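Listed next as structure tokens is one chain, alone, in the form predicted on its own.
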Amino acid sequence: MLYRESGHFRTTYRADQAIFPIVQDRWVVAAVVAFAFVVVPVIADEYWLQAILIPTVIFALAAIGLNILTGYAGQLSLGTGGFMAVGAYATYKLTTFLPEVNILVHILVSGVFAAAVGILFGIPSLRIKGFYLAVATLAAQFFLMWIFNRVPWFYNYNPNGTITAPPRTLFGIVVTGPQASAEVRYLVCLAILVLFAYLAKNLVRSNTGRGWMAIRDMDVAAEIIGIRPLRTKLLAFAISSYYCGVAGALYMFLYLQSVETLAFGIDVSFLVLFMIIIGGLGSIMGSILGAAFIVVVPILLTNIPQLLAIPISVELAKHIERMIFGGLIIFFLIVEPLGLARLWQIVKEKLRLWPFPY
């Protein structure tokens, strides 16, 4: 009875046009992100906050990145862990050359450097789409991985080929390095993530954004009705890849601090590519969902086999988790192919009409 929308009555066309027109929407949104802002930091340990909390919140900012280019834009892109590497390693460069810079600035800087790389292999899709975009963006990932691995420079000719996060701090309190708390961290993640999934939710609701499903939904009436492909495209790379270059700037700097080029290897590309699919393509909320639900489920299916007190090797716990994992995707996506945004959405729709049938 409290999920209503009478009473309430819109008399402007912002108001009818709000991310969230229903206040109730607002409410809960709004405790939500004081919750995680404000409680979690105290009630999470180490554990929660570095191996859960953190990487989720992390994979969440990419999933956003790619899901603006794939389920908004329609251009399938497989070299997600190339463009977070972009990122990576240019905040990495950027805090040699200018250590006495604020590294949010660097941070933030470092997605520049990612949108280019983004743009220049973002122009085959003015030609290819689908299968063959793929297989452009897949060579993308290999090419990156292959320079950053092979140029010394880069890694500032490390012998063994690393790149470590150097201690730096924010308005006087340490975020990067071996002093850096976890709770500062998940602190400086979840702010980084909360600002740009506002922007993105606004930026799919802007001309931008219009022009990007127009795009997706058939490129040729987009073409003939004024909607210019190849400013659209390379806008929806230019900003995917910003997105996953600020992602893998925090994945290195304020999640594992010290990583090789394997970091983020294809595997992290196939990753981000599962909790759109999961989560909810077109969708930024569902980007997030997705994101919770791959860091989440593997972790609890490698607990429960102690939780249960099962004497298994790590091994076989390993091969049961790969294979129970890849059939829940699966199985998911039979039940739900539009992912978990769209179950939020059923609830949603049922609690407006709840207890009258539906």
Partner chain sequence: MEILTAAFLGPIADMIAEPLFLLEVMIGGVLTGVMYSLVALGFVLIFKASGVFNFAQGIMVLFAALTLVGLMERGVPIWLALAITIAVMVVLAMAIERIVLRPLVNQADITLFMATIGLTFFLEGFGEILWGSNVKKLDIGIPDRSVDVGGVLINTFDVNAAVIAAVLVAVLAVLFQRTKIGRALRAVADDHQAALSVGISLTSIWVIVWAVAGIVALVAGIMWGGKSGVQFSLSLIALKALPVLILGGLTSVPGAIVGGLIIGVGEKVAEVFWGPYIGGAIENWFAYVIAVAFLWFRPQGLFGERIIERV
Contents of the next structure:
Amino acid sequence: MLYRESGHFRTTYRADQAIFPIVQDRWVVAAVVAFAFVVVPVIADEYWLQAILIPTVIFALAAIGLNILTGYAGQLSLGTGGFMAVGAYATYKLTTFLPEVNILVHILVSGVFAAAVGILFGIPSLRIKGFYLAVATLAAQFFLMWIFNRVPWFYNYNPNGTITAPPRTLFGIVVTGPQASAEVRYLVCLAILVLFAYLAKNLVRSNTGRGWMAIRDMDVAAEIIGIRPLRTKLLAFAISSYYCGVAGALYMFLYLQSVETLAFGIDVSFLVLFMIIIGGLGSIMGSILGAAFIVVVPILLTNIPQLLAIPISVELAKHIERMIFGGLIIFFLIVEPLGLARLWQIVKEKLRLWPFPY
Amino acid sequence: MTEAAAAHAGAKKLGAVLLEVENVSLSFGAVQALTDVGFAIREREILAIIGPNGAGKTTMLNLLSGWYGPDKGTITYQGIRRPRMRPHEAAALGIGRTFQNVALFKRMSTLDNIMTGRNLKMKASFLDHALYWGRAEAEETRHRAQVERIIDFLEIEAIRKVPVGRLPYGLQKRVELARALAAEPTLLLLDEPMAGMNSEEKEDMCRYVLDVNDEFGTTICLIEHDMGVVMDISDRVVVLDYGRKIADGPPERVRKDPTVISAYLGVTHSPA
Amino acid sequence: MEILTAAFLGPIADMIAEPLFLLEVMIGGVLTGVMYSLVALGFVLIFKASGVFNFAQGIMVLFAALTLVGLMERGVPIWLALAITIAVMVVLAMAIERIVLRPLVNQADITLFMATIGLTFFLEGFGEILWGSNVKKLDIGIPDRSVDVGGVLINTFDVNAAVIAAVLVAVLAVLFQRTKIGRALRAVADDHQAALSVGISLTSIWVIVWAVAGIVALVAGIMWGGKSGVQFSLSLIALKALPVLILGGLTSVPGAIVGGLIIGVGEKVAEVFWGPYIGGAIENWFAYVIAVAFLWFRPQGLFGERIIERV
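Structure of the form predicted in complex with its partner chain, please, following the form predicted on its own?
Whole complex next, starting from this chain.
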């Protein structure tokens, strides 16, 4: 009864096209965002920030990127890790080359490099589709891993092959390097996520998004009504890779601080793919929910033996965790193949009628 | 004749030749789909292409929308010879299309589907779209207003937000017509628009087709199997059989043509 | 100029200088390729018959090998161990059909694909718990020696593997094309609901297919395990088989063979002759690049079914 559309009439097309047409939605989202910005940094401790919140935010960004490509434009990609790596290494080279320039600028520019690489590896999508394309994107993934490993210029000839984030400041506050506090890093990542999620939502509800979805649903028909497949697909690759590149840069600079190429391996690609499938393909909100799910569940699983005081070896726990994770994924796919976003929609539909059952 | 058709006939003035197909042949490997087909469509005319299955009707439409190029022969559209149109060029030239198997974007809503029909008229770049406030929103609202007029016209307001995959077949066909109309086509190609409809739905569809022709002056070329519909609404009929044209003329004359009767229409046998 | 030398002149000069070595490398590549094909075969079977891209094929190879070795280590004689392992794979197939496939009938392809990835994680954890994670030696009596044939070194194990793979392919080809079950399998791959409507039991078909794929996985596991020991990196073989799969076509049994040969030879030649110039370890991605290059000209793979879209 509290949550309903009746009584709120949208009298203009503008109002109907809004991101949150239902007034209560707007309030809830505003409250959540405010909570995330203001309350969380105060009450969350180091562990929560470092292990859960920051990676969730960063992966949510990558998940939005992949969802644009796979969920909205229908191009299945397993190259996410590689594109994230491009962002990370590009930022590293840029900031070691031009240390005076603001790190944020470098991060945003490195996304462009990732976008360029994305366009290059997206060209096969014009002719190759479906699982064939997915495997083809693995070419991008493995090639990029190889190149960042083999060409020492990328890691500034560092003998152990890793790149480490040099300390940088933003408006006078240290954001990277060992001095940067978890709260600061969290807020920077969150700000970028909120902004980029907003931009992504605008893109997908506009003509660009419709073009992507048309290509996804029936590219032959889309072409006949005038949508250009190559342009549309490459744009999806570009923007998706941009998002993943920025996420990769944040992953390196504001989270891990120090990475070797392995950190962006194929496991990451699969992880992000899980996030958007479980979160919901074709949903920005779903990408964020999925990221939270995939980050939190392994941590829960690792901690449950401790919580229940069951004495099992670390090795055994790890194996069981893997089994449960796999089982959970299958379970989730069976129960709600459309993902958490769909579950959320169902909750909202029930809320519309609450307290009445139907 | 239905009421709508009766009101429509006799009051129309046809314009100049809009599309001319001359000696067009097309084969797919060993299959000769079209052989030496030629006809013309004039502005504001409603032309029906009929014939048995496999005669090459849909292939003809695919040719006209630029999906294939003819092996031989020419297509002249709006006075200019077009040797090989690509699909988006055809769309940009004002050739709209519906499909035999409904080619809607199943996971998008009715409204979104119809809005895709406006994509060639939308000029904002993706950067505008990302920012949304300002140019992109103004354009979106403007085109939304146009699309709503079409939704009104085709009486599909109630299903605006429904994903089209969930709609019954008849409504899907109507949404497809709406999408084609959204592009404000000069030439509208309809591939079996009445297929799978009951007589009431067919009446509605005929009414829409005639209204489109009347109000917007759209030239229409449709493939149809229902001879009742063809007789009622078309100005001229072209009959294809095994890729060749076997008749071309007003519906009354074509219906009595013996070649057409033996190839396609058949005769009613009186009880012995 | 050095780049040109590296890219073209150097390797080609090397190849011309030692033609026998080139032949040896190529033959080695052919034999490795056959091994890839074995793994790819499992993928093709399941995809052809149930439309599922079974990412868990790799872990099934490992799981089968682990079970066999585990049994043999406990003193079970080899033939009994083989029989038991085959039974295990059949039971596994039934379990997968019941728990994973049946609830997901007619879901999107990508959903089923993700389910097989979930299955992979599950089997990884389960396998490690059951059999432990040390490397195990697998000896089933196939001699592993290098024999000199006219100046070229050939490995006997590889040759045996090639023969076994050839036999397996022939049997499978006959199964698919000539039998009633084969026809039912192809029907199921095309359209689940249509197959159901003509009375084909999806359940039985799926169990059969996954069981056969499990047995193919066992053979592949024995071959690979016998060559390099049974360890967890074996499951990564799946990643090597993927380029073979897309090159040959996801639905083609001969495609898996031809694809395997092309990738096997191409990869080996590239690694041996180009590798020293570019820095080595190009094996990781070279196969994929070859596959993509071929796909550009034939997007459905060399022998895959042409995807025809009717408008």
